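Next up is one chain by itself, shown in C-alpha cells, the form predicted on its own.
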Amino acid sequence: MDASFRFNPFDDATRRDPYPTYTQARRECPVYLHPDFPIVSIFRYADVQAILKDPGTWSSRFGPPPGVNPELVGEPSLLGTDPPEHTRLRSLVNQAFKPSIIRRLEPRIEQLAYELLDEAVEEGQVDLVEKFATPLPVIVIAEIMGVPPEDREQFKQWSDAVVANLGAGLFVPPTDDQLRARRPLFDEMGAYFSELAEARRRDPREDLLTGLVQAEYEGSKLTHGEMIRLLVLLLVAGNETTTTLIVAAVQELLDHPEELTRLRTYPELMPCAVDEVLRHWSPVQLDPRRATRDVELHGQKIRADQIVVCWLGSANRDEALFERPERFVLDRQDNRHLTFGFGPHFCLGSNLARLEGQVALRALLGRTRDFERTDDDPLPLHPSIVFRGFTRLPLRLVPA
C-alpha cells in the first residue's frame, strides 16, 4: 500500500468531487486499509465486481459491531441478508418490480411529473429539490406500497431520518446510547406499517402491501418482522436514491450545456444519457460487504469478519473498462456501470428508478426552454456518505 495515499470518505471536499482520489487509488492503492477507520476500501471495477456476486466469500450480513449490544441492532432487511435467505424475501417482492408492470406505471409518473413542473414552472424560481425531485418519487413508491396520499409527508421525514447517517455505522461503530436513541423512530415506522397491513387483512387492494400481507398470511412465505422490515426498506429506497438520481441529472445537464442541447434536439438518447448519469455522477457511492474467510487480494491481507466497502463510484470511471471514463458522454454504449450493484443483490428497483429518471428529464426538458442556477453558492451535500447528492437546487425555469 503506498504510504502517501490518504481518503477520508467524510471529507467535505473530498465527497464534492471523490474522482482524483478515486483515480489515484486504482492506480496506487486498489486496496486501502483505512489506518483511521475499521474497514478496507476497494476501488478497481473487476475487484468490485468480483466482490458483489461472490455471497459465499462476501457477505452481506454483518452482525452487532464489537462491543455493541446486539439486542439493539434488530434482524437485517433484505440487504442484509444472503441467499437463500434473500433469495426467499426477494421473490416476494420482485413481482411488483418487473419490467411489465413498471412499463404500466408510466402514464402515472407522467402525469405526476408534468403536474409538479407545471406548477414549479408557473412560480419561475424554484428550489428542483422541494418541489420535484423530492415528491415524485415519493409520491410513486407510496402509491405502489399502498400509502395513503395524507400520510405520505410522515412517510418523507421517517426516509429522511433514516439515511441521515446511512453507512456512517460501517467507519465508526454506533454507540449503544445511539442505537437506543434511533430505536423509536423504527417502532413508529413499525406501528404504522403494521396497522396498515391489518387494514389490507380486512380490506385488500392491488398494492404491494396487499401482496405482502397475503405472502405473511400463507404462513411459511414471510414473518410479520420480515413484512415490517421489507416496507421500511421501500419506503427508504423507493424515493431516496431516485430524488438523487434526478437531481445528478440536472446537475450533469447543467454542467455540461453542450449535452443539454445535444438531447433537447435527440430525445431519443434519454434512457442512454440516464444511464451515463448513473455511471459518470454515481449516485450511490457505495456498496459494503463482509468477509466470511481470509482473503488476500493485490498483495493485502483481509481477515475474515473484516468489513470491505466497494466504491461503486470509482468502479464507474476505471480506464480498464470504460473508454474516456472521465467525460460525460451522453451515448455512450455498451455502459456497464455498478451503480445498481451486481449479483443477488442487484437493484430491485433499477426500472422503477431509471423510467422515473427518463420521464423526469422529458417533463423539465419538456415544460422548459432553458433553466439555471439562482446562485454560485456551494449545494448542500447529502448527509449521508452512501449518497453523492444535494438536498437544494435553487432553479431559474423558463418556460418551453
Ligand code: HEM
Second form
Amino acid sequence: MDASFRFNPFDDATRRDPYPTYTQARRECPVYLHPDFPIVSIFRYADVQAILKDPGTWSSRFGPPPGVNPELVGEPSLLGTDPPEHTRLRSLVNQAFKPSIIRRLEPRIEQLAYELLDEAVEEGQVDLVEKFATPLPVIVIAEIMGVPPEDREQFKQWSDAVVANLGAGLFVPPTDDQLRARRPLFDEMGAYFSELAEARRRDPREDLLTGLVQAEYEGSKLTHGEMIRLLVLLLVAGNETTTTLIVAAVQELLDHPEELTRLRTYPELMPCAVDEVLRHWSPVQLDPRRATRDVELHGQKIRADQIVVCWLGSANRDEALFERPERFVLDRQDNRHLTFGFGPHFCLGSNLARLEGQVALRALLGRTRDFERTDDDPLPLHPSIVFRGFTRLPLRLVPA
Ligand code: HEM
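Please show me the structure of the same protein in the form predicted in complex with ligand HEM, now that we have looked at it in the form predicted on its own.
Complete assembly follows, chain above in first position.
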C-alpha cells in the first residue's frame, strides 16, 4: 500500500470530485484500510463485483456495531438480509417491479412529469430539485405502493429523515443516545403503515400494499414486522436515489453541451444517455458488506466481521473495463456499470429508476428550448455520503 494515499469520504472537496482519488486508489491502493475509521475501502471493478455476488463470504447482515446496545438496533429490511431469507422476502415484492409491470406505468409517469415541468417552465426560474426532481419520484412510488395522495408530504419528510445520515454509521458507529433519538421516527412509520395495512385488509385494492397484506395473511410467507420493514425500505429506496439521478442527468448535460445537442437531435439515444449518467456520475456511490471469514485481497488481510465499503463510483470509472472512463459518452455501448449493485441484491427498482430518468429528461428537453444555471455558486451537497448529488439546482428554463 502506498503510504501517501489518503481518502476521507466526508471531505467536501473529495465528495464534489472523488474521481482523481479513486483513480489513484485503483492504481496504488485497491484495498484501503482507513487509518481513522474501522472500514476497508474497495475500489476496483472486479473486486467490487466479486464481493457483491458472493453473499456467503460478504454478508449484507451487519448486526449492531461493537459497543452498541443490540436492543436499540432494529431488525434489518430486505437490504440487510442474506439468502435464503433474502430470497424469500425478495420473491414477495419482485413481481411489482418486473419490466412488463413497470412499462405499464409509463403514461402515468409521463403525465406527472409534464404537469410538473409545465408549472416550472411557467415560473421561468426555479429550483429544479424542489419543483421537479423531488416530487416526481415521491408521487410515483406513493402511487405504486398505494399511499393516499394527501400523505405524500409526510412520506417525503420521513424519507428525508431516514436518508440524511445514511452511510455515516458505517464509519463512525452511532452512540446509544443517537440510536434512541431515531426510534420515534421508525415507530411513527411503523404505526402509519400498520394502519394502512389494516385498511387494505378490510378493503383490498390493486396496489403493492394489498399484495403484501395478502402475503402476510396467507400465513408463514411474511410476518407483520417484515412487511412493515419492506414498506419503509421501498419508501426510502424509491425516492432519494431517483431524485439524485434526475439532478445528475441535468448537471451532466449542462457540463457537456455538445452531448445535450446530440440528445436533442437523436432522442432515441435517451436510454443509453441515462445509463451513461448512472455510470459517469454514480448517484449512489457506495455499497457495504461484512466479511464472514478472514480473507486476503491484494496482499491485505481482511478479518472476519470487518465492514468493507465497495465504491461503486470508482468501479464505474475502472479503466480495466471501460474505454476512456473519464469521458461522458452519450451512446456508450456495453455499459456494464455497477450503480444498481450486482448479484442477489441488485436494485429491485432499476427498471423504474431508468424509466423515470428517461421520462424526466424527455419532458425537460420537450418543454424547453434551453436551460441554464442562474448563478455560479457551488451547489449544496447531499448530506449523506451514499449519494453524490445536490439538494438545489437553480435553473432558468427557456420555453420550447
Ligand atoms: C437511480 C436510482 C437508483 C439507484 C442508483 C439504486 C441503487 C441501488 C443499489 C446499489 C442497490 C443494491 C444494494 C446492495 O447491494 O445492498 C439497490 C437495492 C435496492 N433498490 Fe435501488 N436504486 C435506485 C432506485 C430504486 C427505486 C426507484 C426503487 C423502488 C422501489 C429501489 C428499490 C430498491 C430495493 C428495494 C433494493 C433492495 C434490493 C435487495 O436487497 O434485494 N431502488 N438499489
